[in-house]
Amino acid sequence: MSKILTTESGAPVADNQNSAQAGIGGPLLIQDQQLIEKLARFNRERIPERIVHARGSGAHGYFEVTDDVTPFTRAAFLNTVGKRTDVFLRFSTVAGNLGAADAVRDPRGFALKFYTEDGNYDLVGNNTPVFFIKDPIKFPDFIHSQKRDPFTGMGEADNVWDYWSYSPESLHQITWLFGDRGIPASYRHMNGYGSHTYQWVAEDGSAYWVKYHFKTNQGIRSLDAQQAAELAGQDPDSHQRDLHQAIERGIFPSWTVYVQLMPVNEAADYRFNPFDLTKVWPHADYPLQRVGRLVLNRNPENVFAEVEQAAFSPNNFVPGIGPSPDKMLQGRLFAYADAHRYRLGVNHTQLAINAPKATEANNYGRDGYSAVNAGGRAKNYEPNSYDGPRQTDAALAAPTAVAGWTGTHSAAQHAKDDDFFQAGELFRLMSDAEQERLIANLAGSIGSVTRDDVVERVLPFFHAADADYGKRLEAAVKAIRNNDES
């Protein structure tokens, strides 16, 4: 038997399909709730988007542990082969707004919250282990050149070009946006990555600094530049479609977790910086080791309630999981939570995608917009001595030397630290045909430029990483634009 339906106070709704009026064709009546209800709930359903990773997906799940690292870790969630803890994860293209199509050439987010029994832990990273800026005051403005243009409203290749030529910092990251993998072809054809350095610390106190892998056990799928434009115009939301059919279907994606882990005090004299979000750490010098596997197993039932609203914040730690000095992670630990705070209020986490589930929250936190949980009558100040909450007096991790003179400081200089030898070393890993399509990739991109002098600047990155690279790229460039203009 069907339900009644009911205004939002639960009172049953006579007529759903007419507006009350004052006679036949007469006005309509503002006493008619129903119809104002409605109407004025219309026009508040959609809330502010995201600024970057818009247009996401997500999907429910389990994460196992597989191995043990009880040496490296007290994270409790971590602390026995076999213990399985909830997980949400979300991905998202970065650029695009809520409506843009899936298959484009765009990092993809993958953001992924575990309800531990600490609480909650959020790892928020990407596809791609590194990113195109080291430090978040350039963050803005990075994604404003990305984003439409003020006049054009439209995405302009001098912009993102103009950005780019003055961030050398950039190329290794544009060398994996402009590679094969620069569109997958799914969400669980691509692998992800933590990007910024954390640490890890023992039971014993001992810490390390980590880096966190998922390898995808679907293998890498990729599209090249005309498939995604044919499936972007076909199906916009192809990544979505084929995340949730195959959900649907019990055909459950995952990925292999793999940790790599520096002690720290390594870090001061390794050869690249290890808290750079622009470098990666060979794996000949910190191997892969497996920690576990991480399986989506569940579709949302409300993708607004959980996919939109879902909230991610790399400062959601849990005891023996801790930040590093990695400035782009520092600028995050404030900025991500700060979204939120403004798109979905003070409460957000509140919400039930974002409330613990192992285990509950108890702080001193009352009132703003939207609270379902007041508190009672518990008092609202600590400490006291009504038997409220109290802390632990255990940090979550270890502490981190630091020394110095407060002000703007560029990073300290490690023997590797120019900006060109990783996209070097990156392309000279790709086979010819790898690297023939980044060549053309690149050269599409930069071969629209209008300006001459952005392109001027910008080629001379690609022969200081490999001047085979520079040389076959400048070519391309040249035998666009000398198209063009004849």
Given for the second form:
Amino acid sequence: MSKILTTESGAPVADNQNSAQAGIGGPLLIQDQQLIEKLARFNRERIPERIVHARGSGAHGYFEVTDDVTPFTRAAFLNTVGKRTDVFLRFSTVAGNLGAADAVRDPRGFALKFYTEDGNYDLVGNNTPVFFIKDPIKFPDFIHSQKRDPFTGMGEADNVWDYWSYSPESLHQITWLFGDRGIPASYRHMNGYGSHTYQWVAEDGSAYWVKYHFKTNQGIRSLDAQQAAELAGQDPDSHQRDLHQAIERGIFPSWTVYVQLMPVNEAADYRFNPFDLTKVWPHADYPLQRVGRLVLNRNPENVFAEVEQAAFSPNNFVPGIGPSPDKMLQGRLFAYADAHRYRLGVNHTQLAINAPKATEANNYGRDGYSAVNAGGRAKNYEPNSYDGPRQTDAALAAPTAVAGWTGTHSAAQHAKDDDFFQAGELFRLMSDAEQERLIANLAGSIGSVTRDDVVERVLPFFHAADADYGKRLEAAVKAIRNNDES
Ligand code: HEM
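May I ask for the structure of the form predicted together with ligand HEM now, the form predicted on its own having been displayed?
Following is the full complex, with the preceding chain placed first.
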């Protein structure tokens, strides 16, 4: 038998189809609690969308350790082969607003929350191992250039390439984005990366710089520009549909998880700055070591509660894992929880999707809007004489040596650091056909830029990466632009 319909305070509702009126055909009555509450509630259904990565899909699952990594980290959830930890993963596109089409050329977010016994560990990565910029102070400008123009209200190729023409360090990620992997066929058919360098610390105190790789067991599948344009028009929710339906049918997507590990004392002399987010560590230098398996096996019951309200913060670490001095990461350590306090409120950590599951949160943070776990009668200060929660005195990660003067420094240059070498390496790795598609995609986008100075500023970057890359792209861009002029 169905339940009785009630108001929010639990009183029975007599009529959910006809508002109360002062006589047939008369005005409505303010005493109609169901009408007033229903309309007012409806007006408040939307919360601010994420400033980036607004459009996304999520699923629950688990992470299982398959290989012993205890020599490298003392993270409890990684300490035993066969151990499983519950996870929630949210995939996303970056630039589109809530409701934007999924099948677009854009990086994909790969945000993972491990509900560990030492608290939640959030690894907030992308499907790309690198990023466009390497200093967080540039992030708002970069994102503005990619989103809608304040005057035209549209995304503008002029803005996109104008910004990039002043940002040569973006070329590696641009080459990645306009290549085949720039439009994944679905969230199941792409890899995930932690992207940044993080720190692992073992029980004996030995420390490593670490990069995470999640390799899809479904195989990489991508869409070309034409296929994506058609799909985005026919089914804007294509990624959401694919993920949701696969899991409903019991086809559980999985990823094999690897790390690259660099002993901390090798960082200073490595040929690339290991904390530069626009660079990878070639596998020949630091090979992939398998750690475990990630499986998604349960759809959210309620998309708003679990996906829209999910809050991932790169600053949610657990003992044995810590940050690196990567400037971008350092900026992100601030930005996310700040965004959550704005978007979801100060008590967002008490929402079921964000609260720890395998342990409980015990601290002296109190009150604020919508406090659910108000701390009961326990004392709200520390230290106290009432057996309240105490600090452990055990360092979470290893200390990092620093030296020098405060100042607005650019990233430290290592022997092989330039903005173009790794972009050229990526280009040279591609098959002829892939290079053709990359150049056609880039030319299509750069070819639609209206300002000559922007085009002239950006083309030399491609020449600097690889002579063939530059020559072919320049010819393709000129052909489009000359055609447009004639
Ligand atoms: C300094 C650079 C960056 C800043 C300031 C920044 C800031 C933000 C902010 C404010 C959000 C919205 C958070 C929310 O409302 O819940 C967000 C979302 C996200 N960012 Fe970043 N971001 C940066 C770089 C990156 C990088 C390098 C990556 C990947 C390697 C990344 C991956 C993500 C993902 C996956 C999400 C969506 C998380 C979710 O699914 O809820 N971001 N970012």
